[in-house]
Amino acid sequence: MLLGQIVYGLVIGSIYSLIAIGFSMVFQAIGLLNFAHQEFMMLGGLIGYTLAVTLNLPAPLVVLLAGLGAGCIAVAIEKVGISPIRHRGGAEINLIIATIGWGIILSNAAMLTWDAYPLGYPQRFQGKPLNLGGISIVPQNLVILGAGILLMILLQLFFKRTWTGQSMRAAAEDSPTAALMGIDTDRTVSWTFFISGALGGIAGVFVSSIFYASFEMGLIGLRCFAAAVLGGFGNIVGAMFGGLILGIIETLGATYISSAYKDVIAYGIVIVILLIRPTGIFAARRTGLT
């Protein structure tokens, strides 16, 4: 029992750690608080339930495609709504608003298109249960459980042994040095968007094949913020490790304890953690995509 919580748990970190990534990685790049970033998981799983049940793809590819979209989108709100605030000088707090702006206009966008109804996937995306040493568990876990760790191992090896990825660290590090070593700055911050959008988009997904796609699946993103701020925000390292941390203990509260105070338990011991370490469980950086 407490063996298949665990499993349950890090599943749900799993997730949460793929969207605490995204808020580490825009902060470290452009020290910004991207409050629209947890839409993009909203429209990946709103994307893949239109890709899994209207065109019927299998599922690797609803993942991919779903990823691809979110990404894309994250990129097209950068170009157009964030980027000409920045080159025009404006102050910290107008970026943090029009992020807000943006993710109210994402999540009505989407409330139109969608409908406001919870849109369950297909029964193909869970698979039957297994029964692993007397533990029941469903493959789909599995399955995002491995996928989710290997794109964030995937995603180590990117920052650490491409160009791309080391030109994102250098302009993260020292913005103007980067810019004078020929490296375009501009360039290095839509990669940023478009990696975090793609990691929430395939997020989405996740959540949705095991609860429901909805316009209102925006809301984990405050547990997903928490879940960076637990492992150091800015952190990319903290972040995954905040993500798992906070999924388990989240798991383990609802079941031993009570679900309706699940919410109340994880945020009681995300902040006795950071009244003990107040930069988090690892230290937050500010400097290059780590």
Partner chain sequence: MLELRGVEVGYGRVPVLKGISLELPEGQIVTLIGSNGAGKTTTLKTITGILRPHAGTILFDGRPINGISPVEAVSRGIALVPEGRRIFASLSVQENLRMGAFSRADRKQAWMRQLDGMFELFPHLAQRRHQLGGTLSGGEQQMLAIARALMSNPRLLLLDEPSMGLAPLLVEQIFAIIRDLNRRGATVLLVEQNARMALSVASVGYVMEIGSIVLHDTARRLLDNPQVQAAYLGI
Second form
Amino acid sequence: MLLGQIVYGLVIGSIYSLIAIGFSMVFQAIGLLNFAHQEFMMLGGLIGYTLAVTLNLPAPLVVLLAGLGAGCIAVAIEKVGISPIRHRGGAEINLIIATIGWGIILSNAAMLTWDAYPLGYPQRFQGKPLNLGGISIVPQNLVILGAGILLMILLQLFFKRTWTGQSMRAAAEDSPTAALMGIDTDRTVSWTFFISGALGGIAGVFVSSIFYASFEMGLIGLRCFAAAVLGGFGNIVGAMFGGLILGIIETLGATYISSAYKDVIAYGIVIVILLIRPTGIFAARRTGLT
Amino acid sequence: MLELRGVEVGYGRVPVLKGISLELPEGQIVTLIGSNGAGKTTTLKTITGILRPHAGTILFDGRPINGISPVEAVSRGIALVPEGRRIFASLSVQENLRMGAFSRADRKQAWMRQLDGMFELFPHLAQRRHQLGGTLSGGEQQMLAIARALMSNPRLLLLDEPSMGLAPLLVEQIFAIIRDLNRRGATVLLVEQNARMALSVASVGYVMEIGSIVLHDTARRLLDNPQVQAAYLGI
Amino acid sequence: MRPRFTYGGELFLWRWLRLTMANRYVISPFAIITMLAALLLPLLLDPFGFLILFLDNILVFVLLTLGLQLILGYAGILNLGHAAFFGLGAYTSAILTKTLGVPFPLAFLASTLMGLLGGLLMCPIIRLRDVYFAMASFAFGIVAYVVFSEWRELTNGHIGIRAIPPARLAGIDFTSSLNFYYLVLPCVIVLYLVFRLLLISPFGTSLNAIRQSELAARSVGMHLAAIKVKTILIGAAAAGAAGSLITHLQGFVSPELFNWPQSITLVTMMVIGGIGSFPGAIIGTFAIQFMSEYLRFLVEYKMLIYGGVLVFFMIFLPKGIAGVVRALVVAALERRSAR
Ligand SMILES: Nc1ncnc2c1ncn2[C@@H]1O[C@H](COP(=O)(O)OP(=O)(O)O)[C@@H](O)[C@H]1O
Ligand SMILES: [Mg+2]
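Now that you have shown the form predicted on its own, what about the form predicted together with its partner chain?
Entire complex below, previous chain first.
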């Protein structure tokens, strides 16, 4: 029972991680709280629905294309409505409001496109439950957990090995100096939005295949903001673990305390972490205190 | 190789450089000295395209480069070692150096070779190659900053106060490196507050005061100039 | 011959306006005209119509945005949890008057105090730097919302508290929209005048200094934390009072009104109106409320347009409506003084 709960918590947590990484990456790159981020997840879920049901594509292709679609939309929004404000030296609050505006636009455009009803994925996404050493597990959950972890490993390799990934790290730390090296910092910001949007979109397919897709599902993603803080906002490895921990805490909390207080736990953690350890529980960089 | 003619720059509406002219012949070390706030860093920022001149021209190889971006500047062969070193603290020494080669068209093939060259030049860095940039000492960071700039294989190296905050012994070492680089063919524009050291390695010196060039002569003669001695050499 | 209403060659009204903008006078001629107009406005309206009820509602929100302007626009604190104070005030008033039969004036005071108490609860996070404070205050608002919706014994959960008795004061019943108008309008005017007075006091001088440059203000030894705490407490108390008023205006409370989207909407009102301007806060509140009401004919496109307007403002008019007006006025004043 407990083991099953933990495994399920890890599955949910790995999805949270994918979303939390996006919050963190954008914050690290341009210091922005992106209140539109959860909508990339929503878009991924809905695009995935169309690909899976209308076009009847195989699951891996659905995941890939939905991620690509959400990533491209994220870049488009960054180019049209975020970077122009940054280039004019817009205040933090202006940027935050702009992302809120984009969030509203995205979720309502999605409602107009896909309608307001919840859309369930076809049965082939779930598979038959397996019995592993006494725990009953839906194979889909194992696939999600595996794919989530694989994506995070690939992301780490991308940041460590590739020119683009490394230049993104450099530009996120010190953009003017990165420009002196010949790094096009506008491009690294666009890459940041693409990756964060794509990971969010993939997470959206995962969430929708467990529950359903809907224009309102962004609300689930907003909670990952708490996971990002838990891992030390702007710390990508931290965000991964933050997501996993949040998934487990939430699943166990829902079983042993009450699911109504789920958000109090998550956001209570946010406040406490920010106060006692603003760098998150994993790292010792960057401080939020004045 | 580089020539500034009547360059005027400011931050917003505040004018900082009030029409400065200077010339940098190929293969030489030219130094720009002046007290704090004179506008030396601003001059370097203008050459590398971080700031845009309001008036005047900047010629590189005889062609105007006014208003180019920093990215263009480095790809044309102008590399800046910025004031305060600005090492990427969360990147390892090797990663910092790799970023230095980012602008090169042949970076995929060339950077490893260039890296070995840098480690030969700065054996100290070789031992630290996997350490994070933020954990290096001040002197090591300065070496890394210079090496990082050299990774782009620049034709013109701009150095902004490389001796700042370093112990005398390290300062000697840094200047020895600069002289050595010059001997291998690098053209250097050296901005310094440590006027004595700067004038001892340079062939030509410019003296800057509140946004204008007030003196310009060979380094030798500047060292003997009583005005310079009184203001910058503490004699 | 010169016109009679001049002062050293400058038209009297212009001088008045200029000095108000420089925080030398409490009130500008336009504020006086606006207040008079607001007092007389109901004479033109149908006392049982929708519009006056709508105005009542907007004026309650003005209390919220004025307080938030002090916090966000002047002290530069990115508060994304302001609706929590609003909710605290609302539930206090609802529970006191409905369950315990406390008279409205006392409940109103208690709500104001509860708002203040909410402000005190927020104080531990005041030492967080800008965006980190924003995250923490956002979390603060969500925690408050969950308490409102889950502490069922006290708040009746998502259903909320209904049939709350109307406000009564000195024998007057404020059930009708018209009467209520004359309850909330004085509150707004008093708060506005208090805030303007604050601005010309030494406290206001420090607030302006902080707004210009937090770094500089700290380096001259200003006690930033104390100033920030004060602004939060004042704004939170105003929000508590607004909560009491909304409770008695609507006759019911439910938690959704105090969830995080409400906090965000309040910030939006201020940014659209203009950060760092009290008239801006008022203009923004009216603009957003009218937009949400009168864009209804767009049905399902309404929110799409709303989001588009937000983005448009942030890209092209980041200083909000007040910023545009201010630029025009300053240009006009400069042209006059150049003559
Ligand atoms: N970012 C900036 N914004 C406004 N003024 C600046 C900025 N940077 C430098 N200044 C001003 O420009 C002048 C020259 O500065 P700088 O070029 O850094 O001098 P130096 O490098 O010779 O010490 C100084 O008066 C300084 O106050
Ligand atoms: Mg300098």
